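What follows is a single chain, given as structure tokens, in the form predicted on its own.
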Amino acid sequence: MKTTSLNQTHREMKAKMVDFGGWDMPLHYGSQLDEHHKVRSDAGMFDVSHMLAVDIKGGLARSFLRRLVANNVDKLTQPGKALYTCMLNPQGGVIDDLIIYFLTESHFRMVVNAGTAAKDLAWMLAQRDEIAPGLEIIPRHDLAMIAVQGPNARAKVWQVIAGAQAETENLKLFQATMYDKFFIARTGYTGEDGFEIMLPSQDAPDFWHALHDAGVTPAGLGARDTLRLEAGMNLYGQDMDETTSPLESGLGWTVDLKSDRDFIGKSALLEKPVKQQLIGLILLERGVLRSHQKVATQHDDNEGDGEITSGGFSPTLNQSIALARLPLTVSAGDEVQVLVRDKMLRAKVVKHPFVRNGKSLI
């Protein structure tokens, strides 16, 4: 099993470790619920070093990315600016969702998901040989990544990294900067403010301990999942995959179909009519919504209706919520029924996100 450079640190902090896509990762450090609430009310930190940073270097870097991903990297003109996007296959399915950072005209950095990293690299190398021979694609296995999230996250990071406040205080969302040995990005996966910080792997344990001493709560995969679900953020492999279109996964905003630029999967998206949408559900009865549960709507013409892609209990709202792929005829305010343990339970259709910056949006 693969381990991050913080593996021993997690064990010393009595984390419950689990196999997460072949990685030995912390599920929680005692209470998933406490960790969730700490991120919403103060600051928590996650080891996300299993995700892979990939540096794209060379004169053809921008041309390569213009063809490779669905969002338009021409939006990236300011050093440090980040872009969320999907990498598609020729059928318009999602190979992965990722973030791209613009560093210089000949240096971009991507961060890809852990479970898809090997597949992503193989795909990028194959496309590189066709689109931009000679381009360097460098997996940065030497970097660790720690996400510090919550209303007090940035202030606590500034306590730990001497002098970083002046350099990072004015970073807008989806911007990053290099400070000393730290690559600091104002991005996250929780619906809270904070940073995602890359640093040399060997320095990660000391940095983790320093953050802990500053009052940042260690948080595991359990809290990360409930936080991202409340924030209405997709999880690769559940809410979208190679068989689903980003246009039917709530990711239409990450797809640039307006410019003349051609990208892999574009023609398939234009040819295939959108029939479904990813939308939020709140359970109106006792029970818990889970992925793959079937959803029945009130509309007679909804062939096969839909199903939940991600579901669970929301600690912030104190009720069960879900993301579900449903027909376009369904809209916010509608009532649907979900098959939960052989019973049809009532649920209300809502727009997501459910929670942002600690507050309910429902």
Second form
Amino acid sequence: MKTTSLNQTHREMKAKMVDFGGWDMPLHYGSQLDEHHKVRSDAGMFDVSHMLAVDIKGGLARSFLRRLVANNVDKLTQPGKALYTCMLNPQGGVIDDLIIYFLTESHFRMVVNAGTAAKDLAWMLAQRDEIAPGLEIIPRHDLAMIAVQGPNARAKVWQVIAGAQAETENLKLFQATMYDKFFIARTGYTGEDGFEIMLPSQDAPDFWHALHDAGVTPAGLGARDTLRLEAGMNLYGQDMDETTSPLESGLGWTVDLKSDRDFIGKSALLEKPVKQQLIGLILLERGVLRSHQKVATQHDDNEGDGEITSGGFSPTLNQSIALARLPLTVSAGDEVQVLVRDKMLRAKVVKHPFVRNGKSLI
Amino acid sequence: MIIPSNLKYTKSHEWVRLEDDGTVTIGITQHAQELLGDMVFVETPDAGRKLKQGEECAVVESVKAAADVYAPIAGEVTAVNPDLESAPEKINQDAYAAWLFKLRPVNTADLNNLLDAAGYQKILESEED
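Output block for the form predicted in complex with the partner chain, input the form predicted on its own:
In what comes next, the whole complex appears, and the chain from above leads the way.
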């Protein structure tokens, strides 16, 4: 199994390890719920080194990305600025969702999902050969990535990285900067403030221990999933994949159909009518919503029932929530029925996110 | 792993305790609790329900997954643990104290067909292989 440079550290900290798409990763360090609450109320850290940073280097970097991804990299004008986007196949399905950082005109950095990294690279190399021969595409397997998240996350990072505060306290959301050996981005996957930090792999264990000493709680993939679900953030492979349109996956806001820029998948998106949407559900009865449960709506007009794409228990709201792909005719406030195990349970349709910055939005 | 010697066990990770009044108390084992992780929801059978041996009769659901609980022996449900509806985490805190329900057995001798602590230990070891 693949391991990150923090593998031994996780084991020393009594993590329960799981096979996550071929990676040996921490699920939790005792209690997933405690870790979740710590991130909402204080600060937690996640080893996300299984995700892959990819540097795109060369004069054609921007024009390559204009064609490669669905969001418009021309929104990136200030060095350090980040953009969330999908990379689509010609049929308009989602190959991956990723973040692109603009560093210089000849250097962009992408961060892609672990489970899709190999196919992403193969796709990008093939496109590169067509669109931008000579452009360098460099997977950064030498970098570790640690997400420090929570209302006190930034302050605790500043305690650990001497001198970083002056350089990073004015970073806005979705901005990043290099500081010493650290690449520090004000991004995350929890709905809380914080940083995602890349650093040389060999330095990750010491940095992790220093953060721990500063009071940052180690948190595993379990808490990462409940936090991102509360934050209404999509998970690749569950909420969207190569067979689903970003426009039917709650990702329309990341797809630039306004400019006349032609990107891969655009013509397919324009041709195909949008019939479904990704929207939130809150379970009104006792039980737990899970992915793939069927949803029956009052507006079911032979378009087929909806389905939960991500479901679970929300520790912040203390009830079950979900993201579901439902017909466009359904809207927030409607009541639907979900087949949970062998029972039909009532759920309310709501706009997501469910939680931001420690507070319920429901 | 703690496996109390005064209890009986099933392969599906229930524990069973014979009480002085002839009823049996049923819960899930420490091993099951550890596998499932933080509990968030417990559904218990209604008192009075008659269960066959092996019948699905309760659900324990954690942040990670839902698991069925099976009746270790045949009997009628006499009581359910009222604490678990509001505090399912009690199972994580002490799996052998946080019982799910009690049965009046059809035949107390059925308990002899269940595993003792040593037998359950062997099941756990074989699952690890």
